[in-house]
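One chain is shown next in structure tokens, namely the form predicted on its own.
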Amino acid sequence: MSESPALPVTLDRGSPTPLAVQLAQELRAAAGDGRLRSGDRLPSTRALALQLNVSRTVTAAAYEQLHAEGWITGKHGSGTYVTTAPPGSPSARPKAKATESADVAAVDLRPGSPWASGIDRSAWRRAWRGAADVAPLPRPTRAGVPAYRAAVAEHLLRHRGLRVSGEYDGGEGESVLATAGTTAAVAELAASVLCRGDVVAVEEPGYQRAVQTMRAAGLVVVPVPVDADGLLLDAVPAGARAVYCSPAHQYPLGRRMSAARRVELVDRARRDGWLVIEDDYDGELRYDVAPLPLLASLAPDVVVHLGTTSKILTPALGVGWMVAPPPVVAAVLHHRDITGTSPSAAGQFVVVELARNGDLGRHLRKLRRELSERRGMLVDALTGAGVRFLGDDAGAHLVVPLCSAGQEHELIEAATGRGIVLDGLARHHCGPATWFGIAVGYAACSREQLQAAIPDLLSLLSRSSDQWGTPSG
């Protein structure tokens, strides 16, 4: 509750209209188009007679109107309040009835939300706390603040096993930029380093906003299918000028690129002018072996890598990083400083006071600790009912492959009716859908919804007796 300390009333004691009338007509005007709210606390009658200068009848018999009509009301040893909110403010519209809130509230297994209710309140007010006692910035940092840069290369370092370089003080020879995510990334490579025209190729099935992102810029996409070793770079087209991918864990099949193929796909990359986009998305997320090589460590000559906080802490940052040869560095200050545009400072301020507290890499711990046990419970349960399942012992989801679209939405829709809600293939593809299937989340649910769920799940893929069939892809 807040207190107005002056009231917006104008009286006009020139008009024939009572003065307490008028007085009523402003307070509820006021009230109706925002200026109060529900909760302002009004002044006394006593008080607001001295602003006015008015007699104490004048605000009595105002407030004693306002009160009848439900415009305001008083609480015993505490004041007068407003408590009807502005035709159309959020807190005026119709609250959702228990039952809808219910409907709402659906058991979400979607792939692509981190597990952010595990994040411990304690260090995320605690790290909020520290950025907010960072000075001000004086002008925007186009790189990204120095010392996030200095974290994300420990942890690049610590977590994926790339050594960066740069002395992340604005000089030469630094690799690390702050960005605003991924799929921001991918719109500052394509303004800043790709031209209109530009023929790139990705993964198929694929991450489709970095897809739509490329095509708002006017590149021409070429989808390449995956294979169970990863990109087909036959398939890649001649004159392409660049690769995205996803090599660690491939979105949204959850494979991995063989070594082989990496080998592959660095030379071809430098043999015939591509440059490589690798889209680490959630590369720390591994529990079978430690994190798998980054491509920027094969060739960094030629790969532009990619990584972001959205999967280990929260998309609502808006904090990533980019790792990249010299000129594309370049490339991206420079279209940068001309647009005037950089990322945020405040999430990279909150995540350098995690790593400096160790709190971010206490909560990667406990974040791989629980996940790797929800995929667990989640990969017994369909073995147990002999439901195959496809990807890596890594990430966030598995993908549950059926035969066809019409039992992928027919799957879905069904699960929608029991409060799942679920995410098929078919929409992962910027071309015609050559693979079927869920792609099952398990972070952004709790472990009592994952638990409480898989038994509706099992007995919905008990139904498409044929979704152990091979898709076409």
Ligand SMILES: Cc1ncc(COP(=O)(O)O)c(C=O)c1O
Contents of the next structure:
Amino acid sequence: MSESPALPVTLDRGSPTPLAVQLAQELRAAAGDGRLRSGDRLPSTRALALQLNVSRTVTAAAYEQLHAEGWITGKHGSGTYVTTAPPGSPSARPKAKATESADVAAVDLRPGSPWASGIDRSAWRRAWRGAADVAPLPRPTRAGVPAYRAAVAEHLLRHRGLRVSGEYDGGEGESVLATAGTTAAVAELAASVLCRGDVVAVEEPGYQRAVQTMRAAGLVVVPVPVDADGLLLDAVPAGARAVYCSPAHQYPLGRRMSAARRVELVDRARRDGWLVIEDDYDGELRYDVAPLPLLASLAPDVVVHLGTTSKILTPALGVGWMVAPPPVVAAVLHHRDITGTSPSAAGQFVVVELARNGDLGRHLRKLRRELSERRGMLVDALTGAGVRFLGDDAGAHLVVPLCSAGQEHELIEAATGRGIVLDGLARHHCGPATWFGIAVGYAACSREQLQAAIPDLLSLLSRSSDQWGTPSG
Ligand SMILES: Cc1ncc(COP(=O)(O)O)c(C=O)c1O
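What would the structure be for the form predicted in complex with this ligand, rather than the form predicted on its own?
So here's everything in the complex, that chain up top.
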């Protein structure tokens, strides 16, 4: 917000148009072309009258008009501010594209974004201040900041039941590496451990950013269907070099890979030479479901475990971790060395501080409580309305299956008209879509927005009465 030093206004005293009307027109035009921006403080009516050499009645009348039109806001004594500007002007706040016609504030119910506004701001500031106190490093730490990797080891033990070894000094036997997030880690694996032309089996539907990242690196991605137990192992093609999956909370369907399928998967991986990439994107967010052993604890020799702070803090931090067998760690470190790339240390220091102050633990408890309550609201409403949904009591989204692409498309369009942004399942396939429906995320919006959107969502879903569409169980 800034105060406009001298308003860019000229008045024509010879014109038959009253001065107050001219002034209002000038101010509207200034907001329209960006000379005035949303949040700019306007001078008082008295100061502006002095500047323009007009009576205060003129400035007061112009402000009153603009106030009535919603261009400015403010009370006597506390300042007057520009609040809005026409679409297309530099000061216009971007709205969600889909809702422009509806002219309502969009409620974003797409999955993916975390509850970033739930991060305690003093804890966040404390962590950044602490991170800023660290002496500048003379060179990048290829494996990641040792204190960060130690904090990750502690986090994995406490929240994921995974015990990892290492001195975190970059020597032999390291198994934990810092990454710039899961997608960045996939790119590193594709460039270091895997080779162009290697076949990678991925869950279908699945996480398309990983798919695109692998394809961009020249890997051959083969979609493999999932059933209620997880990835269908018999559909993994012969000669596959790796299998990418999200066993804790299959993305986007939200179900856990069963214990039996996990054991079978790592057995097959050992027998057939697959490297298993375990995407544990939101494994910390589990409410009423028992934890199952991570693939990385069942078979640390063939599993690369990827974690991220994107769902528990913010993707803007760009911080994650990899736990991998020694040859994979060595290959990734070698790749970082020859390409001169390593994940930025700044975000790692922030996580170290959050963990050291106990703020990470407090935030995780608060996050779980909040998201489990939001999920409860949504589940109660859907159950009460007889709407079938999928997904374990975990994570930050659930899935409402539908019968067809047409139904999915219609529902998303209708929701858009009511200011609700939804995500469809069809786009989470890399082959022809077999699952249709919507994935409803409940972390990115506020609790009030979610509460207000639920009746609309139910009424839209009740129109999709023929709701059942689950191709593989
Ligand atoms: C399935 C899945 N994996 C991983 C991630 C996180 O990726 P990153 O750490 O690159 O932000 C996401 C984020 O949306 C996701 O949905």
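Numbering follows the first chain given and starts at 1. Worth saying up front: this structure is predicted, and the values here are computed from it rather than measured. If you superpose the two forms and keep the largest set of C-alpha atoms that fall within 1.5 Å, you have the rigid core.
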Exercise for review: Using a rigid core alignment, state whether the CA of A24 is displaced by 2 Å or more between the two forms.
Suggested key: yes
Review point. Honestly, after the rigid core fit, is R56 moving at least 2 Å at Cα between the two forms?
Key: yes
